[in-house]
Every structure is written in structure tokens, then in C-alpha cells.
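Below sits a lone chain in C-alpha cells, taken as the form predicted alone.
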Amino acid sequence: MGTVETKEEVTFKLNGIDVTVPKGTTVMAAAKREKVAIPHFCWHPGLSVAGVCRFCMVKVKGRPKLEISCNLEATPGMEVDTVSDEVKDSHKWALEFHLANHPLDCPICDQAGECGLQKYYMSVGKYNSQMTEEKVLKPKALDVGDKLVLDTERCILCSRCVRFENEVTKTGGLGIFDRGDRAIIGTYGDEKITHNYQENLVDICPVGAFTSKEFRFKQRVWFLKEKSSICPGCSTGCAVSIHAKPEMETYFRVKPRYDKKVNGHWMCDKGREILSGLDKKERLENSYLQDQDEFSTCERPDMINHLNSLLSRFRGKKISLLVSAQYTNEEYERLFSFFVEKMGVRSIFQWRSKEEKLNDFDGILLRGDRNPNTRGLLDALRKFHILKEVENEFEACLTSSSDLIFAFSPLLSSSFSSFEEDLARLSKLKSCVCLFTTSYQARDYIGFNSLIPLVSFPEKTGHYTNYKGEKRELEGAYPSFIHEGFDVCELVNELDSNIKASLRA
């Protein structure tokens, strides 16, 4: 918000430089586009303009008073100054008032390292404070939602959270109560926030008044690495960033990444659960082979040799693939080019959740198809002349009398409530090779021919095709925490090379 879509344009001067923007654009939005820093708290590009923090002051030539840039529309010939001494002094004083009652919580605050108050104090703050009054004390560590803790002392009343509740989720769960320096953000009565977009309030809070129960006190943000990715939690395909500490082999949080066409500035709370089970301690780390009623670990080359011998032994018999819709387009392409074109496999089944309701949609982002690449899977099958509709074919696979099954399991087992039950049933088949990420006790699935660890979505590059048919790119991968783990392309390439070597021999 702050930019109006129109073909008409206006040109004005920003710190002496001509800037051309669509008519209706605010000075704040124009400055953001031109990478001119104007300090602000209440303005957010995904919300309406409130103009309550009075921090984003600028000087317009020919006008007697400073004005807030978030609600100032750029007009032809306007000359705006953001760097004069008068403007800088207004920023210092505005920040001084915001800090008047702010607690000294930085050593224990989760927002430390990405806090607007900290950032602006270092860049525009008054270093010699003139505030001598006692601070106003307010309620701290309030449980205001399933996933939220609110510290009203830290709040600077920017109203972003209130506008989010009114404009995005339209739940109206928050308000500003009392007046003056006693005013606080809060819920109505004893009600709590229960919708599926709670942690966006943490993201947009500039100071750490809202904190996440899941992330609270877990890690300092400056120790975390950040990589771009796509949320695999449903078929929307939201742009996200994954925050991890690779040296600890641990993922800590997921945050939305702005994408104008798909998710804007937001993501749902279900999508923030996609890292569940992906830390190294929760993963299948090694390949396992069945050996006289026990599983034994094996190295990657030995597993490739074993799979090669399986394919040779079962050539001409019924080999089936059981595949979930949570792999990339590139993995499907390589998988089917090998198994369908080269090995002659025609029996392919979809592994989907029994509970999914494909037509469900919450009206914002979350869809009933809890797989990121249903379209990509069906498109790949169609390319190899295997026509399918979207359906769960797990039961059909079990009763198909296949001699050998390669089961490419869901990479996000958290979205499959019956996943462990499905694994147990697969392990009772005659011969099944199962590939998955999450760690389970190997002795519980002794019936499998072999178990193979896979890398998961933060550890690979590639594309999903979302429900609209748009390609969504996994832009950059973390090094896999599972050193013995395969991605599907890697596995098939090694199988293919091994078979070619065997034929030459």
C-alpha cells in the first residue's frame, strides 16, 4: 500500500534527484523504491497508512512545516528533502519519544538484531537523552494466542498488528486501549488470537512486542543463515526464507519472502511447521539393507549396487513406483525418464494423504492440497504418456501384486497423519524399497527390502508447479545435514551409470 496502479506518472525531486513514479504514489513508497532510507515504524507496504508514529518526517520546499512521508502523495514539481539538519533533528526527537517508556530488554529480547528501535537508534538516535521521568510500566509476557506472546511495555503503538487483524485476516482480534502514555495493544476481554496467520504479527512488529512461542529464546538472529526457498506446505507455493544454523545442523524458523503474485508479504502458520522433523537428529541418516531379519547399514556405493541387482533380478516382472507430490519437476523428469523410458515401468501410483480435501481454501493462502507439486507430478506423468487424475492410490498400490515397489514417500510427513501406519503397511509387502527423510526405528520396519535417506526441500534446488501452473523456484540450498542422503536426480543418475557400467563389463 502507498503505491497506486496507474499509467499516469508524476516527476518530483527527491534530495535533488528527479524521480518518476505512478500517480498516487506516496513519498515513502517512492523513497523505498529508490533505496532512499526514511526511518519509519507504522508504515508497512502490505497495510493501509496509519501515520501514527510521526517518525518519517520530510521537508517539502515552500511549505512551513515538516510532513509525514507515508501519507504524502508525490505531485509534479514537488521538491522533497530527507537529509537536511531540520529533518534529521525531527527523526532524533521522534525516536526519543518512542524510547521514553521502552524497557531495557535488549539482552533477552528475541527481536534483538532485527529491531527497528535498535537499528534507528544507531543511525538517527539522540545519544544524550533528555528524558528524566520514570518509565510507565505495562503488562509483560502475555499469552495472547496459540503461538504468540505479547509484551506491552515494548510496544510503540505503531498499530501494524491492529491493521493486520482488520485488513488481512479480517478477524479484528486486537485493539488499542486507554490513552496517552498508558495506551496498550491488547485482545478483547479474555479472548485469544486463534487464526492461522498469527506469526505474521511477529514478522511485522518492528520492536519485539509480539514474539513467537516456537522461536522464543531459541537463538540469536545474527547467528542464523538465511536462504530463499518455496514453502512445500500446500499447492499455493509461497515464497519463503529458511533460517538455519548449519554448524548445529538445525533449522530454526521460516519467514515469508515478498512475492507480489503469490503470497505478497504473508504466509500461514501451517507453512511455518514445514521444518518439523528436518533437523539432523530427527532424520534417517544412513541406508539400510535387510539381512536375515535384521537391518544393517550400508554405504552409498553398496546401496547403488544392491538396487542395480534388484532391477536386474526383477526385469520383466511387475515393478511399480509409489510417488508423492512433494518432489521437484526436475526429480520427476529424471525419475520417469529412467524408470518409464529405460526400465519399461508403467505402474505408477500417487501417495497422498487420506485426509486431504483438495477444494478447501481459507480465502487467504492455505489450500486443501497439502502438496507443493501436484501439477508438476501430473504434468510429468502426462509427458511420459501416463494419464492420471488427482487421487490417493496408496491402497491400489498395496493390492497391485507388484513384485518390486520403489516408494518415494512424502518429504513432509507432518502433513500425513497416517504416515507411520502407511510405512508399516508397506513394510509387510514382498519387496519394497522405501525412500524418505524422517528417522524411524529401523527394527519397526524390518519387512522393507531397503531404506534410503533423502535430502529435503531446504537442501535442494529445482522447481515446483503451483495450483495456478506457475513455476516456483527453490533458489538456493543448504548443504545437506544428511551426508549419506540422496536427492532423486542423484540417485537415478548413479543407478543409470551403474547399469551402463555393468553392461560394458
Second form
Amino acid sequence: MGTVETKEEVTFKLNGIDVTVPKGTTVMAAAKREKVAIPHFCWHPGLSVAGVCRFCMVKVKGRPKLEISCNLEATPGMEVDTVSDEVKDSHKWALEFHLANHPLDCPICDQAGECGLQKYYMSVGKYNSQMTEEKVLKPKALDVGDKLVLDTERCILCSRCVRFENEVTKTGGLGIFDRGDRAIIGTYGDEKITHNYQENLVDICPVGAFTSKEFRFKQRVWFLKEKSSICPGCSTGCAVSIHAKPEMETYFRVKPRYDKKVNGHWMCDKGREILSGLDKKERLENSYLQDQDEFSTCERPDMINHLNSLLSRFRGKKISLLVSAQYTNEEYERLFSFFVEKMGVRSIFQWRSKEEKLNDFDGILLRGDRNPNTRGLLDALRKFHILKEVENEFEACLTSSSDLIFAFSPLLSSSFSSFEEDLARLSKLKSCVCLFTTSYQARDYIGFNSLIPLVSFPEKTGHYTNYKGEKRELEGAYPSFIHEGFDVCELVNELDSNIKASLRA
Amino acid sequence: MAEHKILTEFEGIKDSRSLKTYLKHGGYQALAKAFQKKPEEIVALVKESGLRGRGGAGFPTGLKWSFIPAHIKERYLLCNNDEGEPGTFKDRYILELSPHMLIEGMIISAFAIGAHKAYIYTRCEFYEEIKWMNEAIDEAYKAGYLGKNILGSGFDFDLDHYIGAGAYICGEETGLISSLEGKKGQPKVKPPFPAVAGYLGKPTIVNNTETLAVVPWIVNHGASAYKAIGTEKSAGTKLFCISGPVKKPGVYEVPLGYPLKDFIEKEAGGLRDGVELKGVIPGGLSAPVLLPEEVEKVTLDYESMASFKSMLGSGAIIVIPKTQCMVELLKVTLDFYHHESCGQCTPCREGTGWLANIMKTVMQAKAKEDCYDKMYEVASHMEGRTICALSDAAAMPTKAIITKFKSELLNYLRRG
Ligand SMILES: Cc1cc2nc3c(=O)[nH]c(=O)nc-3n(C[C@H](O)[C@H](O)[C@H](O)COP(=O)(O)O)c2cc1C
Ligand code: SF4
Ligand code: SF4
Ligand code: SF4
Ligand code: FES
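Having seen the form predicted alone, could you give me the form predicted together with the partner chain?
All chains and molecules follow, beginning with the one already shown.
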């Protein structure tokens, strides 16, 4: 907010340089766009203006007092200065006031390394504190929600969290109680925050007042790598970044990225749970072949050979694909161009959770369709002229009397309520079933012909198309620590070239 | 100073609060006159009269009224009867003398700005005044001065009395609005100003009790009659309430521009016997203290006070005797602002606490001599940086006391 978009434009001077913005834009928003850093704590582009931290002071030529830029509309000809000594002095002092009663817990605070107070101390502070008097003490480590811990002493009372509760979730769960330097952030009485958007409070809190129970004390943030991805948790497909420590082969946390048309600034807590499915101990690490009612591991080349020989063996027989809507557009394209166009496969079934309420929507972000790429799958099926006729395609697949089924399981079994039941039923089919999956659980179902481990979404490139047709990229930034894992496109390429070779031979 | 009894007209009159008495003295005739005019004519009249807000800031009243956007029809008028500025007890005097004067002023003002609903916001400590005000409102409703189609004018107007819990910050106009809306009494960030988006997000005019109570007189006697009183830029009379060791502490009405020295000596009867003057806080606790030599020269108007780097404020004159310890005065001053800061703006929240904390170390003989310089610097960075003027109200008297009484403050430390 802070920006009302209209066609009309205004031009004003920001540190002597002409800047043109839509009428109604605040100086703060304009400066952000121009990459002019104005220090701020309470302003957040996704929330209403509070104007309480008084940090973002700028000088407008011809006006007697400094003014906050977050509530200052840029007007034609206005000359704004953000760098003069007077302005800098105001920033330094605003910071000193913020730190006056701050406990300086940095050594034991999760926020250290990404804390507004630390950041600004380096950029606008660097003074010797004059505060030698006793500090106000306030309650620490309060349990205020199933995902949240609150330290009221670290809180700088910017009110972002209060506004989030009022404006985004509209749950009004937080308030600022008492006055002056006794003011304290908290929930009403013994109430707890229970909604599905709690971790956003951790994200927007500029200091370490709100910390995440899940992430608390797990890792120093400066050791984490951060890569862009898309949340596969539902058909909204929020833009996220995934924070990991590759050398530890561990994913640590998920944070939302701003995407105006998809998720704005937020994501839901369900979306943060995707990490549990990426945990190494949850994942299938090797290829498995069934041999006399037992699975035994095999090397990647052996698995490719095995799949090739299956394809030759079942040539002319009924081959089916069972796919969930959790793969990328590129994967569908590659799969269908090979199986449909080369191998003549006509039966492709969508693997869908039984209990999914497809049209549910929580009014904020989370959708009942817990697949990130239902739209992409439908588009691909249409492109390859595969008709979708039946309601329950999983059942249809089971009764299709296919000879060979290539089953591409959901990658996020955690959000797939019927996953285990489905595996059990699939594994009991007479057909020869090759299961492509990321899930370690698959090993419990002995009836599969083979288990092929896949890399998961932060480890592969491609696109998802969300429920309203927005196409977004997976940057595939992390090397998979499932070393034996296959990338679907690469695997199909190999099968394809082997088929070509065998035809030529 | 008996010549201008505008607000104190009912002083010494028996049963002065009753509608009967008010009517006998020409009450509600200004209202009838006002209904003969167009609302914008009344706004123009108040503008011409030179009336400035009596709540502290001295903002031109008619000008404020004209800020209401024409296209929004739902509007509110709020009477700020919170009277929170320490030392101030002049608005309650209007309720004591003639609550109908305020009611009439509010009906006319509401008519002028096009509001059909108004609230008087009074602090709960004014126990008697609340009762008197409520009785007057009841009388006015019964007599048809409030309610539907007042005096056959077609103008409907409802007036309610809201009792606050007694927080200084609820006297700040947007803090008052928040409180009236049922929220925590916290000022709102401006813009938007209340005249554009105030109570319930609608255009709202907040005026001080004294400001509104003088409107009937202006309607009755005309703008130029009012402007003829006082100085060129500070028109009219004002109520001043004087406390401290004077012979006759109390509320007095004088024309603006009246010399402070005369006020103390003639109106308040001079200092009590044997009392020597150390200084005067001229406009409520927030106003910077004046030294005796400044008291000699300053006059009671906005401009003169500003030229002595103080302010007329609410008109609360606090006389300080030689025997008053300035360390203690500074301490109680800062304890007050520390207690009353609403806490949303960082410089005010942290600054008021910090200053009060330093004073604590001074009293405990734990402070170093440079503590006053530190206080001065802290106070300087609290000024002009916040949502409302409470932060300034804490900073200004602090700086003035430190500047003007530095050696006494330092001696206090040296004495241990
Ligand atoms: C901290 C603070 C307290 C205030 N308290 C009062 C008050 O008690 N009564 C009052 O009339 N104005 C008070 N004011 C001034 C109001 O904000 C506002 O300016 C005034 O009510 C406007 O009325 P006027 O234009 O008639 O003066 C206070 C201002 C501040 C900053
Ligand atoms: S808890 Fe964090 S977000 Fe909330 S007011 Fe405090 S500092 Fe701001
Ligand atoms: S709303 Fe959906 S896509 Fe967004 S974070 Fe939650 S589960 Fe992920
Ligand atoms: S200046 Fe002080 S009292 Fe006024 S709004 Fe800010 S914190 Fe509250
Ligand atoms: S960012 Fe502008 S006042 Fe806080």
C-alpha cells in the first residue's frame, strides 16, 4: 500500500534527480523503486501506513520540519533530500531511540544477521550509545502461537504484526498494551494465534521479537544459502525462497518472495511444511528393483537399462501413465512427447488425492487443490489430445487393465491425504508398475516392479502454471543431495535416445 | 478587567447554569440569528472575527472549518473538553458558569460546518461539571434547541456527552477521536487531517470548549466587535487560569495582549506576602518557563509569547516561587510526560522514559554533571519528530529549564 495507482504521473526531485511516479505514490515507495535507501521499520509495502517508528525522515525543501517519507505523497516539483547532515542526524537519533531499551540479545537471537537494528547500526548508526541508564525489562520467550515465540523486550513496537493481524488475516490477534515505554506487544489474555499464516509475523517483524518455533536455534542465518522457487503446496503457487545449507544437505526454511499477481508478500504455514518432505530421511535415495518379493538397490545405469528393456518387452501392449499434478510443464511436455508421440500411449490418468476439496479457498492464499500445477497438466494433456473423461482417474487407472504403468507419484506426499492408501492399492495390481517418487515410504509397498528416485522441486528447473494461469519458474538452484535421484526430463531423454538407438540397430 | 465579560458573563449571577437564566440574558438568540444566515456566512464571520483555537495551538478557527471537503456530507463536531494540560482549569469554569453557552456555540458551529451530530469529550474527573453539562443538555433537548428541526429551521442536531477515562493524550484531537471510536487513546498519523477524515473516517472538526463557547457572542455582536478586542493577530478575550503562590488564584478573562505582570498583580492580586518570583510557566506545563525579567515584558498573546520562545498554550499560568527546587520541578514534569506518552512514536516513547530516568539518577545522586547536556540533546531530538505534540511538550520545558536554571541544576548534583 502507500501507492495508489493511477494513470496520472508526477515528477519530483529525489536528492536532486528527477523521479517520475504515478500520482499518489509516497516518497518512501518512490525511493524504494529508485533504490534510494531510506531507513524504515514500521513501513511495509503490504500493510497500511502507521508512521510510528519516525525513522524514515526526509527534508522537503521549503518546509520547516523533517517529515516521515512513508506518509508523504510525492507532489509535482517537490524537492526531497534524504542525505543531508540534518536528515542523517535524524536517522542516527531515531536508531538510538530504538536501541535505548533494546536488550541487545544478538548472541542468542535468531534474527541476528538479518535484523533491522543491526543493519541500520552499520549503515546509519555507528555512534557510541549515550544510554547508560537502566533499561526497561519486559517478558521474554512467550508462547503465543503453535508456530511462534514472542520476546516483548526485543520488540520495537513498529506495529507491523498488529496491522498484519488486522489487515491480512483479519484475525486481530495482537495488540499493544499499556503506554509509553511500558507498551508491550501481545495477544489478548491467554489467547494464542492459531491461523495458517503465523510465520509471516516472523518474516515481517524487523527484529527478533517474533521467532519461529520451527527454525529457532537451528542455524545462524549467515550460513544459509537462499534460492528462488515456487511453493508446491497448492494451486496458488506462491513465490518463495528456500534457505538451505547445501554442505549439510539440509533445507532449513521457506520464506515468501513478493509476487504481485500471485501471493503479494505472504505465504501460508502449510507452504512452509513442504520442507519436511524434502528432508533427506523422508526421501527415496536409491533406485530399487524387485527381486523375489524383495527390493534391492541398483545403480542408475542399471535402472535405465531396466526401464528400456521394459519398454521393449511391453511394446504393443497397453502402457499407461499415472501422473500427479506436481510436475513441471517441461516434465509433462517431455513425458507426453515421448510416451504419447513415440510410444503411442493413449491412457494417461491423473493421480489425485481422494479427500481434496478442489474448489476450497481460505480467502487469502491457500487453495483446496493441493497441487501446484493442475493447470499445467491440463494444458499439456490438451496439447497432446488426451481426453479426460472420468471423474476419478486413479480408480480408472486401477481398473484399466494396463500391462505396464509408469506412475509418477505426488512429490509432496505430506499434502496428499490418500498417498499411503493409494500406494497400497497400486502395489497390489497385476500390472507391472514402475513408481517414480521422492518418498521413502514407497519402499514399504513391495509389489512395485521398480522404484525410481526423483529429485524434488528446489533441485530442478521448469515452470508451474497456477490456478489462474500465471506461469512461474523453478530455478532449480540446489544440487540435489539425493545423489542417485533422477530428473524426469533427463531420464526420458535417455530412454528416448536408447529407443532411437535400438530402432536404428 | 470587568470591561470584557464574554465567557464570564454569568459570573456572580444566581442559578447561572439554568436555561431560564440563560434565556433571561439573551441566550439562544445568536442561534436564531445564525439560522437566518447561510452556513458559509457563519464560517466567514468566524474567520473575520480572528478567533483562534483556545485548546493550545491557536489555529484560526474559521480556517479550520473551511478545510472540510464539500462533497462528504457526513460530518462531526467534537468539543474537546478534556482539559488535560497540567495547570489548566478554565474549560471547566465555562461548564460551571454556563453550559448552555457551550451548547449554543456547538449548535451554531455544527450548523456552520454541516454536522448533525456532535460529542463533548470530558475527562471523568470533572464529576460536578459532567452532571451540570448533562442537565443542560437535557434542558436543551426538552426546549427544542437540540434534536429535530431546531427552532423551525429544518436543521437537525444531536449532542452527546462522552466521558473519557482521564488520559492526557486523549486531549490531543486525534487521540480524542480514537478514544471516542472506542479504540485505545492514540493519536493518528496525519495526513489525513481530521477535517478530511476524522471520527469514523468522516470529516470532523475538533474545537476546544472555550473556542466553541465564544461563537454565540461573535454571532450576536459581529466579527469586527470581536476583532476590536485584543491585538491585531490575537483577537478577543481569553480565559487564563493562574495557580501558585498568588493571593487570588483562579480563572480570569482578559483581552489578549494583556501584560502578564499586570495579570499576576491586578487580576490575581499579586504574589503572596513574602514570596519572591523565580519564574512563570505561562501556558500550561508544556510551555517553556519564563524568568522574572521576561515576565516583566511579555504580554498574553500568541505573538509576544512566541517572541520569548514560550507559548500561550492553554492559558494556564503557573507561578513559581524562589523556594521551588527546579530539579524537583523538572522531575515531576518529566514523570508526567513519561506516564502520559501513548508510546507509539519511538522518539517520544523512548525519549520521555529516558529523560525521566536520567532525572531519577539525578535525584539519587548517581548522575554525572554532563547529564543535563545529554538531556538537552535527547530533548532536541524528540522535537518535531512525532505524530503529535506530546513529545514536543516534554522536550520544550525540559530544554527551557536546563537552559535557564543550569547552575541550580548543577549545584544540586554537587551538593550530592
Ligand atoms: C498532548 C496534547 C494534549 C492536548 N490536550 C488538549 C486538551 O485537553 N484540550 C484541548 O482543547 N486541546 C488539547 N490539545 C490540543 C488539541 O490537539 C487540538 O489542537 C485542540 O483541541 C483544537 O481545538 P482549538 O482549535 O479550538 O484550539 C492537546 C494537544 C496535545 C498535543
Ligand atoms: S513484535 Fe515485531 S512486528 Fe510486532 S511490533 Fe514488535 S517489532 Fe514490530
Ligand atoms: S498458499 Fe499454497 S502455495 Fe502459498 S504458501 Fe500456502 S501452500 Fe504454498
Ligand atoms: S508523540 Fe508521543 S504521545 Fe504523541 S502519538 Fe507519538 S508517542 Fe503518542
Ligand atoms: S517507516 Fe515511516 S515512520 Fe516508520
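Positions refer to the first chain, counted from 1. Every value quoted in this text rests on a predicted model; they were computed, and no experiment measured them. Rigid core (definition): largest C-alpha set, two forms, superposition within 1.5 Å.
After superposition on the rigid core, the Cα atom of K225 is displaced by less than 2 Å between the two forms. Core-superposed comparison between the two forms: the CA of T250 stays below a 2 Å shift. Relative to the superposed rigid core, R182 undergoes a CA displacement smaller than 2 Å between the two forms. When the rigid core is fitted, S431 shows a C-alpha shift of 4.3 Å between the two forms.
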